[in-house]
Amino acid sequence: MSCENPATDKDALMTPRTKFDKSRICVKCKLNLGNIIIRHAVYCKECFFPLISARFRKSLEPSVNPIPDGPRKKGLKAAGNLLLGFSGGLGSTVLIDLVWRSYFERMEAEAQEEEKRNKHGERGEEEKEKKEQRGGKDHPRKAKVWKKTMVCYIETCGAFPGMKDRTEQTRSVLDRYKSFEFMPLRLEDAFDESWWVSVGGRPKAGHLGIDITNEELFLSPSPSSTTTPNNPLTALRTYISSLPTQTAIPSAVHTLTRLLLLHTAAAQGCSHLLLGTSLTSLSVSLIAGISQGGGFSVREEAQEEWVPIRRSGGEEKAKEQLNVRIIRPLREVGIKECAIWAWWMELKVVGRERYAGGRQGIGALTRDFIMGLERDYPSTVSTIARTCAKLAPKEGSDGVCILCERPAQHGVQEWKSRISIRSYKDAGVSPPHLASSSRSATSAPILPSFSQTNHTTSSQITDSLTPYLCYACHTTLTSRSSRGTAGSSLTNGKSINESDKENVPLPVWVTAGIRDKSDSKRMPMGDGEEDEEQIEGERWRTTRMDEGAMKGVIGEFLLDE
């Protein structure tokens, strides 16, 4: 390697390896001339399809049965239904085609043939006896792996004005797969109470917003206006346009999309959610996630088992909900192999639009970097995924993040408060431990009581969303950029009102989660009231104090202004 400028001195770069190792003959059959080079190995067209199918099944089938069995020797029978996440991109298009060819193509052909014979009355006694014996192709092992299969497409054009709606185009592409049921959703459903009720959630007794200009993310009741619950589309755009950086926008959209898929899968009785993340996309997600503070949940990027939070109320309904395994069967297949599969299988890729400011985010820069690695050093991309798969957090989880519903690191807020450098000079609001005219009794955000009591007073201490978030989600909502906020690229250059930033609507599952935590806590106290609780064998007394009382207690430690 050389330290010279690679843009002017091309010879200073490391010399790439040759495209193929030894010869142009297929390494699999040793007969045919190769048609594709995969990580310096040459394969012909006839050997390419079994190779990709084998990698796909190897990544998927060990996790199909309720008890994972490693190298499979038993028949496949899932505990619930199957949901396929479809984005319209290359990976999800190849995923759906592979699932259909591996588990449904033969059944569809046999059903059509049997229907044709029954229509013409050509079914004989010998065939009936063979059917009764249930041997060969009719053996129980070759029955349906999943009872029902659905394809969920989430349209994101609502978040970005001017983007084209591709729902109907997606529906037409999926019409060829008769065994799959199409389920379209929209990204604004994350703020729609009717959708939340349809997936088993309880109707919210109130709507909450956050003050995104303060890193404490103080909660406040959302006003009954077009910004929250009446208009989910407006709520979505307010949420996206209020994010502080360009990097935060794709991260927030990814989180909303993932939770929409998971809650839909749980409501439909699905035990598996398959995503079309290729090896290249997985490496991009891993590096970009770590860069944005998601290193604690890096193992969940490859495969995870999501436990639905039981918020439906009834025990019978909770028992019906299954844990959802999120599997990425294409994690051993690169984007190049996916493109060749789609080309040779003549698959139509709908594609995905990217918003105008997307090239400025960490994810886009990481994608460009990884794509360059795969072009020149293809083995490096698989090394990234294998190395990240070995990572494990040192400490245990401190519950689940209320926004992304992934494990949250223990003590993350205390750690962040120690390493962060803060400046309240231009914050626009006072520090949370001091009082000012900007945070008066009438404007202070107060967590509403969902139990419809009269204990809430104007002097109560405000509640914060920060303790309920993981490090990555808190960074997404609060990290600042020297280039300004990201909202201008989504509002045609118009500035965002500060009042909108002080009351940004939250997704429905976040409001429901805060409601559940609020109901489980003791009733709030008024000034001067005392409460006692026992923690780890010690009795603690809590007294609600007003501003004057607090200043009197710590007055001797304050510096003169």
Contents of the next structure:
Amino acid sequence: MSCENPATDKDALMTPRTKFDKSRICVKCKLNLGNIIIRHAVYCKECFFPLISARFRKSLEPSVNPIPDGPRKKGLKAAGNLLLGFSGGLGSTVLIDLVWRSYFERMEAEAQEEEKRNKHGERGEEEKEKKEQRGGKDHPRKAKVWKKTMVCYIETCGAFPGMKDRTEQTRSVLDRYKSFEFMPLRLEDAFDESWWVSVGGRPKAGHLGIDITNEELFLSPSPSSTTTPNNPLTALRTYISSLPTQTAIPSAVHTLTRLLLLHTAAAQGCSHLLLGTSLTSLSVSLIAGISQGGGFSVREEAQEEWVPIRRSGGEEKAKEQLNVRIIRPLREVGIKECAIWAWWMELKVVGRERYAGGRQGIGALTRDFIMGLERDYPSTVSTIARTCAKLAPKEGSDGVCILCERPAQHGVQEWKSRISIRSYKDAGVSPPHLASSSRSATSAPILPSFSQTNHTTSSQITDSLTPYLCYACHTTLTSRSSRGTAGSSLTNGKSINESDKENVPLPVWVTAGIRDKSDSKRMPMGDGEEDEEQIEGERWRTTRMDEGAMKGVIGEFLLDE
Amino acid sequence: MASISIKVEFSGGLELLFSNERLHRLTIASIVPIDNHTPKSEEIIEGETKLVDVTFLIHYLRDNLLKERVELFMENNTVRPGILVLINDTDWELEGEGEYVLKDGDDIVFISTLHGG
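What would you give as the form predicted together with the partner chain, now that the form predicted alone is on the page?
First the chain shown before, then all remaining chains and molecules of the complex.
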């Protein structure tokens, strides 16, 4: 396509921009020859490490203290513990290393030195005094930023038969970081009530399932709950196999992983959860998320504060619970810089096996696109993250999605029914590919019918999961593909049973959330009975008045008989 | 025919494509065909030739060492997006990328970033 301007040279090509500006000398020290180009700027090896450390700390430290520092900068002191999410990938490997080097390496070295001295009996009283005088034992320099630090790894091989279990490999890689406690979990824990109880959830009677073939996602008790104990691994595989598209599978796994980390962080008294999302990965997840209907939570992709639901253990326990700040301190560091850091620091990267069937999914296609951009036009990748950081939703939130626990937008289902035709019944026309003689009122629509329903508030009890979901989660569970369901690729080509799709198990926090809403429903009363209801944190007591009392209140307004 | 010895390393999971070996020591000809095909040992190269460069090395690795999944290593006559190349501990973008002429004793590293975060 040309602009039809006769003065232009039709064969002219855009001059490619040079890979680096100015010269090959490091732009920071201006002395050494450069070793690496980062978005057109050249850095030497010596300047590279402090550059990356500075970016990491700049992204993390403003969020460490419960209240941000004012003009007078105080020391770092978090309100609770620290949980590091570790996937085995490049970003999280670099994250662990940066956290250790920034906040723990020196303390470990000093502790080792002291241990050596104690062993050899070299420490005299004089030395002891000297050491304490160097700032004193309570000097802020010696204080830990977080009381306790844990690394949580979630093994996902349970969802994908044939995938290798990397838990032990991960444990051995993290052995070198003595200050960190290793906490392995499994993806199927999301369907395990014993895990839910261990993180402070209340044990619930039975499990719930959804009919994933219907967009209403009707709820029903899970048949396994009435007979044999629920098998979390089977439940996980049924859940994943029932998802309607290839795109939905990595999205669902990502949501389950995120919630497992969050609930673990809350149970461990953590004020911070750090994830190793690099700038490149962040750009990929922003674009892929928006493509799947997650535009409302674009801000949360970069950074968010999660409020855990009140747990069992009474009011005192509830007061102790901290909000968890989810921070991605590598969001200003590209994947290239992470790779170079890992190589120069000789870090062992376990690797992260992705779901092989998702190669044509939105996530994989987005990743390929962004990786291509990063090679040819590196500045565009940071532009994606910067632009998304400026976005804010037009309307407010209507509560929290019960599945992903992120803010849910108002009027999701109403908007969905307005913008798209999802069955011929809605359009009021007959399927054109059917002959007129065969068209009848009883012809099944191609897509499950979805009658227009008004948005219901979360305080009303429905037997459907749909009103409690955000747009993105509802799309993940219901959006259909012309290529058929994703399930067949996970069950070795055999289709998943239709009966299994009508009762797909739900993660334990979803079941607990539904039960909590049921418990708060007002029950019908007889005369003189009282009912208590909790509305927006306040307790209301309602008493039914008898006829005499009622007449006394409104008597003056009654007409004479 | 003159030849050079170089060291080639793989990281970030790429080693799985190359017999699970991280380090390979190679001896390759210093003058190679311009179309990047690997000449046989006694073959007299007909047609145009060039000094051995990184582009030839990439083709050489694909044709002689790569055991599986070519598309995970190469795309459009160069390395796939997401694979970094270091020449003697320096970004290949600073050294002229594929046109860098290899010398005896050079250390070439291929790092995959496709493991994500």
